[in-house]
Each structure stands twice: as structure tokens, then as C-alpha cells.
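A single chain comes next, written as C-alpha cells; it is the form predicted on its own.
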Amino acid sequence: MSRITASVYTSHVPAIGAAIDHGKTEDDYWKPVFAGYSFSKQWIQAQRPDVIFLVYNDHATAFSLELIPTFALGLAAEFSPADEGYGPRPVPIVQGHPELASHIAQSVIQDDFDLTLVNKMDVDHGLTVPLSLMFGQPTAWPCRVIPFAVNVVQYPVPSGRRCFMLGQAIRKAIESFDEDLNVQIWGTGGMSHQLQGARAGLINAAWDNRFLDRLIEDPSGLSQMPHIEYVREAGSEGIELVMWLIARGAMADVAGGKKPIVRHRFFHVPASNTAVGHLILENASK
């Protein structure tokens, strides 16, 4: 049977990309950001996922205001990198894996979560740039990626309890299908940023490692957090890390297994105007 062995949550500032991309990774400014994930590299290539179920939000590319869905599956067999104005980037098409997503939708919607389910998608930064971050810039991913869109742009947003109920029925999901993959979970977005208004540029530091400590020690609690201590204490932006609580849900501890390990932790303020969180958790061997 699949198996989840690993979660990894980080942001996905478009600015990380663009950087990537324009050979600017070893500035003053950028390079403290992708110190940070040099473990992060070296980890995932010893760790190396057969499936990776990336959770991330769509930023008015695939989907506009005409359509809005709450949670997106996306099913394709490929997906082409999205031109957001100025371009797609130039990374490689990302591979889906339909058998696996099928299996998913199956068993998530009848689980009761009403999903969307998308046959044909262009992923944007959201989902690229944590795998560039992780991967650096390869010729072809090396793994099979499933997007998972959330709206987290226009309100009303999935609650953080849903989002963790739902990464519970990913899990079953997962572990429910019928051939020997390696899969992790990712959560990206966030941390704490507000990019318009009276607050733009707003960072709370010291809210954002109160966030990550709750996320390693009481995900359950922290999913109870209402969306206003969200907006009012990570700004307008912070709301993203609901995302997080998916991947967190899917985790074994949750479902009474023994708590995660703890490969890595990382947070740096500025990235472009966000703070920039960063995590690892491997499910402990049984």
C-alpha cells in the first residue's frame, strides 16, 4: 500500500522564483533565504518521493473570479507552468499521477468533502517554487506531483479545521491505494504577510514561531484558530497557512501513531515583503 513518510511546509514568495530563475540565488538579500533549504536539498535526495500531494493556492491563474472553488484536485497527467504576466517560468512541466488522484477524489468525496476536480490546469509559483526550492533547477522533476489548489484569496476561506479534517481523509486516501508509493505531503503559503492597505508590509515574527511550534506540538489545537487571529496578527496574506493544517492532518501522529521527527526548521525575515517559514516532519518508523 502507499505511505505517507514525510510533510514539509513552506512559503512560496513568487520573489524566491524569480530569483531562481534570474541567477540572483547568491546576493546579499537572497542568499540567507536558500541557506536555509541547503539541508532541505541534500535531505530530499536521500528522501526522494515517488508522489508529492502539494497543497498550494492559485493566484488568479487557473481560476478567476468567475469560478472559485474551494478545494481543487487536479487529475491531468501533466501541467504546464502558468504565465502570470510576465511569462511562465522556465521550469520544467510538472507530472501529474491520475491513477493516485482518481483514487483520491474516490475516497476524499466520500469521505464527504465536496471537491473540484480539474482536468486541465496551469500551475503558477504557488506549487513551482517549492519545488524549485527543494529541487534547485533540474531538467525534469524527479517526481510525480499532484496539485491540490485552495482558495485562500477570496473569502469565504476554508476554516482550519476543515483543513485538517481534510488532510485526515487525504491520508486514509493515500493509504488506501493499492500500490507501493512513497508519498509526502506539502503545505506552502504564507507566513505572515499583508501585501495591500493601511497594514502592506506587515511581518509578526514572533507569531509566526509560535505558529510553527504549535504545528510540530498541537496541529489539533491550532486548527482551531478562528481566520480573524490569522488576519489580525499575520495580516491580510497570513491566511494561507491554513494550508499547512492539510499537510499536518495527513501526518500518522494525528491518527494515533507516534509523533513526528523533526528534520528541519527554518524562518528568515525579509523575502520581498514576507517572512519565509520552512519545515520538515518524517513520520517515525513503527
Second form
Amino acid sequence: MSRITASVYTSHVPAIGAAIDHGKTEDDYWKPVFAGYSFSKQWIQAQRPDVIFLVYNDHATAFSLELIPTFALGLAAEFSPADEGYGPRPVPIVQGHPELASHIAQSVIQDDFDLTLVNKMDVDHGLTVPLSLMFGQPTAWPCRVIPFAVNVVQYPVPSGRRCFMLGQAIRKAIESFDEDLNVQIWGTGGMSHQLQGARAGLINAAWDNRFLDRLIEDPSGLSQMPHIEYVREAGSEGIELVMWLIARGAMADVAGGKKPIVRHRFFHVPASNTAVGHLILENASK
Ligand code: DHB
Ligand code: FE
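Could you give the coordinates for the form predicted in complex with 3,4-dihydroxybenzoic acid, as opposed to the form predicted on its own above?
Every chain and every other molecule in the complex is listed next, the one we just looked at coming first.
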């Protein structure tokens, strides 16, 4: 059977992608950001996941106000990097996993979550920047990726509680797939940032670090946090953090198993307008 071996959490700041694409990772400004991922890059080479279930948000790229799916599961064989206004990033095409994605659709929808199924979709920085941070600049991504886009852009957005419950249903789906796959689930976006309005530039490092503490120790309690607290404390784009609860809900301890091992934790301000947070949790092997 397939197993979820680990969850990875990371911010997805587009300027990080530009720094990689333009060879600026050693610049004084960017060096400390990328230093926080050097352990992670070695770790993932050793882990060799077959599939990443990648929870992210589309930034009005594939979707627009014409169509606003709350939860969109990518079933295609391939997903191209999107043109977000400055040409597509020079990164490989994402190879999907249609068989596992179809199985997840069947299981999760029958588990009462209404997913939107997507057979054609370009993927923006929300998905490609986390891949670049973890894998660097390979000519092909080393594993399959199932994109899972969450609406955190246009209100109303899903609650943390619903995201946490959905993660549990996704775990059940993946772990009932009849093939021996090493699967990771990633939660991306955040941490505190606000890109517009009177509070543009807002960062709340104390709140972010408390969020990381609670994500590790008390994800169920954290999932009760109302969306207004994310926005008040972490800025309008801080709401991206609800996506981390999907990945956390898919970890073994939530289903009665052992607590995860904290492999890596990193926090850094600033990167563009955003506080960068990064966490790796591993499920204890049986
Ligand atoms: C920035 C961060 C984001 O999450 C995003 O989607 C766009 C921009 C930023 O920090 O500039
Ligand atoms: Fe974003």
C-alpha cells in the first residue's frame, strides 16, 4: 500500500523563484533564505518520494473570478508552469499521477468532501517555488506531483477546521491506494504577509512562531482558529496558512498513530514582503 512518510511546509514567495532563476541565491539578501533549505535539499534526496501531494493556492492564474473552486484536485498527466505576466518560469513540466489522483477523488468525494476535478491546469509560483526550494534546478522534477489548489484568494475561504478534516480524508485515500508508493504531503504559502492596503508589509514573527509550535504540538486545537484571526494577526495573505492544516491533518498521529519527528524548522524575515517559514515532519516508521 502507499504510505505518507512525511509532510513539508514552506512559504512560496515568487521573488524566491526569481532569485533562483536569475542566479541570485548567493546575494547577501537571499543567502540566509536559501541557507534554511540546505538541510531540506539533502533530506529529500535521501527520502526519494515517489509522489508529492502538493497543497497550494492558485493566485488568479489558472482560475479567475469566473470560476472559484474551493478545493481543486489535479488529475492530469502533466501540468505546465504558468505565465504569470513575465513568461513561464524556466522549470520542468510537472508530471502528475492520474491513477493515484483518481483514487483520491473517489475516496475523498465519497468521504463527503466536494472536490473540483481538474484535467487541465497551469501551475503558478504557489506550486513551482516550493519545488524549486526543495529540489533546486533539475532538468526534470525527480518525482510525480499531484497539485491540490485551495481557494484562499477570493472570499469566502475554507476554515482551518475543514482543511484539517480534509487532510484526514486525504490520508485515508492515499493509504488505501493499492501500490507501494512513498508519498509526501506538502502544505505551502504563508507565513505572515499582507500585499495591499493600509497594512501592506505587515509581519508578525511572534504569531508565526507560535503557529509553528502549535502546528507541531496541537494541530487539532490550532484548526479551531477562526479565519479572522489569521487575517488580523498575520495579514490578508497570512490566510494562506490554512493550507498547512491539510498537510498536518494527513499525518499519522491525527489518526491515532505516533507523534511525528520534527526533522527541520526554519524561520526568516524578510523575503520580499513575507515571513518565510519552513518545517519538515516525518512520520515515525512502524
Ligand atoms: C509575495 C508573497 C506571496 O505569497 C505571493 O503569492 C505573492 C507575493 C511577496 O512576499 O511578495
Ligand atoms: Fe501567495
